[in-house]
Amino acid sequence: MKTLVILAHPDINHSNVNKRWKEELEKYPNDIIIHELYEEYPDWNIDIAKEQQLLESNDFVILQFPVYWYSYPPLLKKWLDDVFTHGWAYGSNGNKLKGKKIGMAMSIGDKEENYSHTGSVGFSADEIITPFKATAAHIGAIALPYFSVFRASFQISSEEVEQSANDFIKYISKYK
């Protein structure tokens, strides 16, 4: 079984942490399937059967995505909203990713200490992505402990984006 990261940046050629993420992820076909949610759908017109399939073709999940304003972009919002339907993904025949391991791969503009209660976010990273833990917890799938890096929209060394592409694979490999 293959590992679906589905990757929503919408302007991926210019980013420096998800693109590199994205080169690793491209070494490996035979394990890795990557979903470009912005490449796929430039009009957001989603193919929600499309969608579906693919995900239940998949028993881990990985959402990528850079975070903007304490969220994700808003195709990947339209995407869980227009996918995740009743029926399929919850309500009393709404089964059909439960049990699978979703995780999440976030690339943070701002310093990591920022992301404290007395930091000047206020909230932690892992308080920001409650919803997505939420939104697990109801469809009956696993979530995992996120991965991702901070400092990325400044500060961020090369060497530190390379460190960060490597330990994505190790991060997907441990839950595989």
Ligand SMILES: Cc1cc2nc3c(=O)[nH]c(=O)nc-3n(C[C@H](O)[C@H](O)[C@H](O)COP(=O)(O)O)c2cc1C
Contents of the next structure:
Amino acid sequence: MKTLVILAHPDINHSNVNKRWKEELEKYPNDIIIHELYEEYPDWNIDIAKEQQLLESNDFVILQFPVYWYSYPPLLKKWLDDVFTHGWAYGSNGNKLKGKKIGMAMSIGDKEENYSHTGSVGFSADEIITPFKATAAHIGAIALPYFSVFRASFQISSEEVEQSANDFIKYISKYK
Ligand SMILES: Cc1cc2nc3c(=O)[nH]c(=O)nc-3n(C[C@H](O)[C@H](O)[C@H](O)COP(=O)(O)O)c2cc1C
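Switching forms now, from the form predicted alone to the form predicted together with this ligand, please provide the structure.
Starting with the chain above, the whole complex follows.
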């Protein structure tokens, strides 16, 4: 069984973390499918049938993205809106994602210590992903613990980026 990584970065060529994660994923073509939304859909016209087929064929899905305004980049949100349809993902006959494992790999710009009730963000990273967890619950999917790296915006060293790329692969192996 392969791991399907839905990668959503609006400007991957100028990315530091997600670009490196993608390069690491590319080392495992027999095990990992990288599905890059901004490359696949430059016009944002999502092929819903194709996306649903891809999800139906894979039981382990990871959403990989940089955190933008404590949420998904917009094309990933549109992908969720378009693809997780009534009668397919939810509703009385919508059970196509039921029991599938869904994880998230997020690069987070700010420091980890700021993601707390007393920190400048005021919320933990786990609280930020509440919409993801509620979505998974609604469609009967299994929401895995998220994978992340903090300080992705500016203070992260190249060694830490390398380490996070290796840790991302370990995360995939752990939950596969
Ligand atoms: C439009 C925009 C919104 C952002 N919002 C947040 C945010 O809400 N919280 C945060 O910690 N970082 C935020 N960042 C920083 C990004 O998370 C960070 O630049 C990204 O994770 C770095 O990954 P990359 O090297 O792959 O681009 C934002 C960046 C941009 C461009």
